[in-house]
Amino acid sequence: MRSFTHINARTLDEAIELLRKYRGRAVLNAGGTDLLSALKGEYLSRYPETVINLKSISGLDYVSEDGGLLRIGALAKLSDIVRSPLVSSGYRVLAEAARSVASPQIRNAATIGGNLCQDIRCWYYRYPRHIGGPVQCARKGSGPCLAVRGDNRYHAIMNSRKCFAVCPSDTAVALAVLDAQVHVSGPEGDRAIAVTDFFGPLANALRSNEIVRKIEVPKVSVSAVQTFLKFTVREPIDFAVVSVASVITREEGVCTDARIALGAVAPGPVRASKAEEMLKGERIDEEMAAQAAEQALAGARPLSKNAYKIEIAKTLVKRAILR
């Protein structure tokens, strides 16, 4: 790891000003579980001169509910979200997604803001310097996506262009199905971004010098069944090969509302809107769940080595609906 300057930011405004001052030569550190591996691997095109510590900012680690909204500060740890009675009772899908992340030790350090903003896991993008990297690619601003003609087993099957790496965040999938918004602060003020709009093919939606401040989630009907399912190669600590989050509401056996989100299949979580519409007003059984699963993956366009993800995703969607 190279030398860098370390600064403890005292306020969010100070952190924003520091980002502006260093003009792209500084990075933010929340939990540090992703950043430190990036610094050790030296796979980024430009090594940061300064690390701005956000953990020194007080008051951004809350989990509360007010006015029909769940509010989570960006520095709330994943373990706090897992243990929160408020989250587990009213927003179970988020608690399940947070619990699925890595190991207890990592959840005790990782934050919700960091989990949303973590870098992609593509092995071409992360090829370490000490064994021949860094490798240039579309996401780094130079060259094609090497996964297209290379080893793309875990890459995107939907909604991708230029870069085919998938969003690695489990909590993003749960927050997408909960219609959550990410609130960010920057030099031009505050703004809210739907979680489904927060991720793009080449980067997230943060503008220059912006920082995630909090996440807001609308209240969920008490009669809704919330589910998070995740398929991994190695249980239980691995990143998802495919994940699915669902919020299904029924009255007298008839589906009155359905929300389904797919994870690890695209640059961000994907809402299966056609499958959702198919379920509304219908009695849910094995056949209907299977049809909805087919509809959820109707737009999939796999690469040479990852078509298997389609069948896994269909299975998880069907299981989530029937649960």
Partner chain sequence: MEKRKSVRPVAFLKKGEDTVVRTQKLTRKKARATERISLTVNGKIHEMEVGTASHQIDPAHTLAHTLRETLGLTGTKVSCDHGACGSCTVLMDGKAVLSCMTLTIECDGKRITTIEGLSDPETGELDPLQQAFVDHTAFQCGFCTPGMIMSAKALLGENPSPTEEEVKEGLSGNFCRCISNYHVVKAVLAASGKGR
Contents of the next structure:
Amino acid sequence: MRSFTHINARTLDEAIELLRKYRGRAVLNAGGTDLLSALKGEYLSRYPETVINLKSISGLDYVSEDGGLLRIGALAKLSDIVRSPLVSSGYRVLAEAARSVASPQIRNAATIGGNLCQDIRCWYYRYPRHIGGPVQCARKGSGPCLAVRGDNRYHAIMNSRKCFAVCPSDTAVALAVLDAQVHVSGPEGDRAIAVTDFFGPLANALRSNEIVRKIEVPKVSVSAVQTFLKFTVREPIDFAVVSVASVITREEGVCTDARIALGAVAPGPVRASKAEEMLKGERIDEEMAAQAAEQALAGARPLSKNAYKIEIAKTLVKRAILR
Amino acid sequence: MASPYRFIGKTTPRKDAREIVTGRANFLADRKFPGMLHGKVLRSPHPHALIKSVSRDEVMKLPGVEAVLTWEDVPNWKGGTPRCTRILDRKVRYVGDAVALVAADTEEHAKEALRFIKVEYEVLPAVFDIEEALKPGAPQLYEDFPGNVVTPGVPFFGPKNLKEVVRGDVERGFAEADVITEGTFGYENMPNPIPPEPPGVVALWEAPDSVTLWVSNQASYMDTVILSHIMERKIQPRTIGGPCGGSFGSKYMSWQVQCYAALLSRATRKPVKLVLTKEEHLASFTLRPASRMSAKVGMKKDGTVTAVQGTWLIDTGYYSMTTQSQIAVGCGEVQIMVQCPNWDLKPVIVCTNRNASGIVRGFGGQELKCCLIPLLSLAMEKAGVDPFEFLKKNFVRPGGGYFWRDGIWYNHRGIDHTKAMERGAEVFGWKEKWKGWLKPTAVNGPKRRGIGVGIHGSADIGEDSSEAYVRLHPDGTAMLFSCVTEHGTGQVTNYIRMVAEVLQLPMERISITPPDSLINPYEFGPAGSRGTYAIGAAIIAAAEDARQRLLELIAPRLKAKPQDLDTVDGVVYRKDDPGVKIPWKAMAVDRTITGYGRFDPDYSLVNCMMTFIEVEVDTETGKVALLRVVNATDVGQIIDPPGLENQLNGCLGSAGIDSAIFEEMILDRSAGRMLNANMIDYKWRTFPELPVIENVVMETPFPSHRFHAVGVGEIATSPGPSAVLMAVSNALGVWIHKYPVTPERVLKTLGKTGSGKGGAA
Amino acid sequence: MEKRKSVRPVAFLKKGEDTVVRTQKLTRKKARATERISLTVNGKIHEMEVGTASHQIDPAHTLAHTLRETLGLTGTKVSCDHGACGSCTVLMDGKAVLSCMTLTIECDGKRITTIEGLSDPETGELDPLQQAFVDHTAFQCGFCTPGMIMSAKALLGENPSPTEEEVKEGLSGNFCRCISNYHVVKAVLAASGKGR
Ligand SMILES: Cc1cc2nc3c(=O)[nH]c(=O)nc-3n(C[C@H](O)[C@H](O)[C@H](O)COP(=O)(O)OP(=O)(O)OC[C@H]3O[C@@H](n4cnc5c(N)ncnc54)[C@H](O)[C@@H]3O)c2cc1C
Ligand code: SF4
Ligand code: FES
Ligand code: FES
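What's the form predicted in complex with its partner chain like, now that we've got the form predicted on its own?
Whole complex next, starting from this chain.
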């Protein structure tokens, strides 16, 4: 990697202050499993002058529950989330999503904050500098989106504009279905953002110099069935082609509450609100599940090579509902 | 039956096992040399362009930079067949083509220097498709190759070298056929075998005309031979091999990487290390050739093939070093698979603006079969022939023949492979599972299972020449001189095993020389499954020669004739009276005995691998799961049980079976960039998705060498891919003919997705 | 901004397998003074200066680079250099991590075990897991083997008698192109329960 200077931040405020001081020339490092790829590939227009380590901030890696809320510090490792009895008993969909990420070694280093803030995986965007130079595209602020006319098999099928990259984070999908809030801190203070609002077509909702501090998840009814389904080309390591998270409560076969989120289809996780509404009060069977799945994908507008993702998404929605 | 052997066929730890499990095996990247510099390559952003100017004034001032070379600075060294590709050229022909070379004290400094080299290009139109490249007016890659058609033929294979399969009378053949099918079939996904260790080298230029290279290749002697040709025979290259971190054919040839380092060392007179990154390995090193075949076959109701006619287009990327060889061998192998009297199969090698194709396990035959078997399957379906019966019936039997790569007709004098095929079918349960063409073996809701079978056989087990020495020492030890690198097959240990068996000497007492071209005789290297027979035969002959000389020398001391003596554990004794014995020391402490052995090519023996595949397809997601693989083969005699099993399990990776499931290089066909040149987006098989593999290995003695064995490692990958297509088609009940069977293709084949219209807003 | 504490070894004592070091804590006044980090690799403490000179740890150095180039521990292999293949797996405080995706400068105070640290330093006796790899010929080219063994070591540390499925899951981030995977699974199962 090209050289940079390095600072161990001791507090969140210090990290924010450093970000402010370096005016876009510093980057945050948590587990490093995504950041280091960017630094090695040198595909971004700007190479950071400084890397600010967040792991040196103590007390940000908790997984705890109080006041009916699950609280996860931004620096909690995915492996700790997977192993946490708290998460696997009450918030299984999150445990499953975290377990589906990459490999054991990556989960031992990767943090949930990093997982939410990781950069997109578009292969045009990430094309490495060393083999003919990086690629310019709409997201990088120059020219059109290359994926539209190129190979877009893994790209978005809904809610995109200008850039058709999808949100690569698996935990985001689980957190979206759990109605979680991302708490961020910045120079102007703290604020909370719903996970579904955290992602945008060209960037996430973090304002400059803001840092994710924690995630809060409201308690889920014990009778709810929580499911996370991830379709990948191969089982481990791969990013989702499509994923679905669901939390469904039934009383005597009748659906009393339904929450469904789709992953890897859009710039962020997408709640299938209409499908959710459709299910409530209904008896769940194959037919109903298939209808809800149709509804969930009703807004999909595929690119040249990714219409298959619609079919897979429908299948996953149906299977999640019927679980 | 008790084994007649003391070492052959026995499981012993590999000689290098301890080094490997402790991390002490010294792979190329682990080596350091005093004053060593690091080399890096500046690569082209354009798929096709002329270099107008290169400015490097700033670069030489940068810290640590010791040399910058461009096409203007380098000698006129050329590679390729014929030799048309300059080591650095004024023209770049793919995204990633070498534009300039830098040597600096650290890798980072070398990399940093690349940023400061300013290049002006005149961009030329580029072509990425085989058929587009053949059209009039298509961009031309080389003046030497009008119409982008690469000159056919391999002079090294002899004056009649095989360029096509033309024999008999195809018109008559079609007239005799009960069914005729035709169509265009491709195997165009260009998988990369990606050995874990990337290509690399350390070069040290020592005198005006001599250079030493530490290589990590599969065949370290051949590096010398190849480089000396490229360096116009004016330079003496010495190559020293070491442990090779995988190759699968691809690292047989790294002449470009080697020349880059050699030139940088020539410019600096310091050792230069140049190791490709994994991205470079994927985007700029050789891939499997891409094939597209338009053909027509005639078949009788009993599965007899009466005629094969067609054009086989091979996309070799921006140049070809070995594609003609692959074509020649593929053309030979296809006749072994289909014993048909009438052929008119014409290959055309085409160059396009992407990184080059080169050697990969399966060497031409896999590429051709992956196109031909789907076409034959259509005919089998029409004729109502079971594919297992078809492949069994048409494979060469003893006495059957084929034109091999040298254009000469050979008759197979080996064994009948039918027994192994039948045993494989039994273990797999073919008869019970086969329900007919396009019929699943089982349906469970949306999940459907299907089976398929494929075959491959080659006469390359006796290809090319090998030489070896075996030196006996008075202290009762021996040393094998053979220029072989260990690249994963375990063969280095097995050669010691063979010497041990001939000399009846414990394996611990036998060592092998480092694979250094300076001290060892000619060795073509382990390729094409030739290791066991060809290399083995040379080594056995050397050991036998040494043994004979020993017995001759000792005979007078024991008052016997050499033929009345034998040796065991470093002691020579009289066969009629084993009490009369004398240790090897009797040869005199100031003497060694050296035996020499040579193997000359023999194309009259054929190995065979039949692979049965069972898949399960989720028709709602398009996911293809590989459930079970049964490989059936006959090796004559097992030399090394775990080594053989490992090699057969290798059927999955290295651009083998998985090239039908998810392995592919994805080329953006407007910019010419490889989009998935990293190991996240390039898919490879992981532990949780391992299928069940059963290897059925028969041991019918082969008329090869004294251990009656032949190799099969190379061919393990080849029967699988077409068998996967067959299995998936049967599971779905619809033909699917494109590799790999991605979810997108499966769902499309099932009519479950329209193509998108664009604009995901 | 943080005032870094640097740790200097003053005496080495031999105690069991680990080299224990008594330390003297110095607090630097100026951020400019040479920054140091200390990491324990295979029981041995390494004190390293941060900087851009060749003997120093550049902040951009990965742990894989430091192990291989600075400390000469070339048993740790780099294949993909992007977190995808597991060749560079080492143990950090007992857990498997990817040394190619870890900055050395962030390993201050960590305990690292590499493939070189598994066999007995005095007798050379192999770890039972290494021995099982030898006995089962659980490799072909051997390039992936160090990373494979380290992942398996971490797995057995957490779960001394895993099922076959658990072994496969534990090794799911490790690439073996030769497909020695089947023999690896056998070797790990054979070594389980016997691990140190
Ligand atoms: C081989 C491989 C496979 C993978 N597979 C998957 C997968 O299947 N699913 C999946 O979801 N991910 C996958 N990933 C991505 C990776 O696991 C995630 O990116 C990981 O969770 C990132 O966490 P991290 O702590 O390492 O992030 P880092 O690399 O440290 O940071 C990532 C980005 O987020 C920023 N950041 C980090 N923390 C914060 C914070 N608290 N506030 C603001 N910004 C922050 C950083 O500046 C950086 O830009 C894979 C990665 C690899 C290399
Ligand atoms: S999808 Fe986004 S990142 Fe990818 S090429 Fe298009 S604009 Fe660029
Ligand atoms: S080299 Fe680190 S994961 Fe591949
Ligand atoms: S043994 Fe070669 S990659 Fe695993």
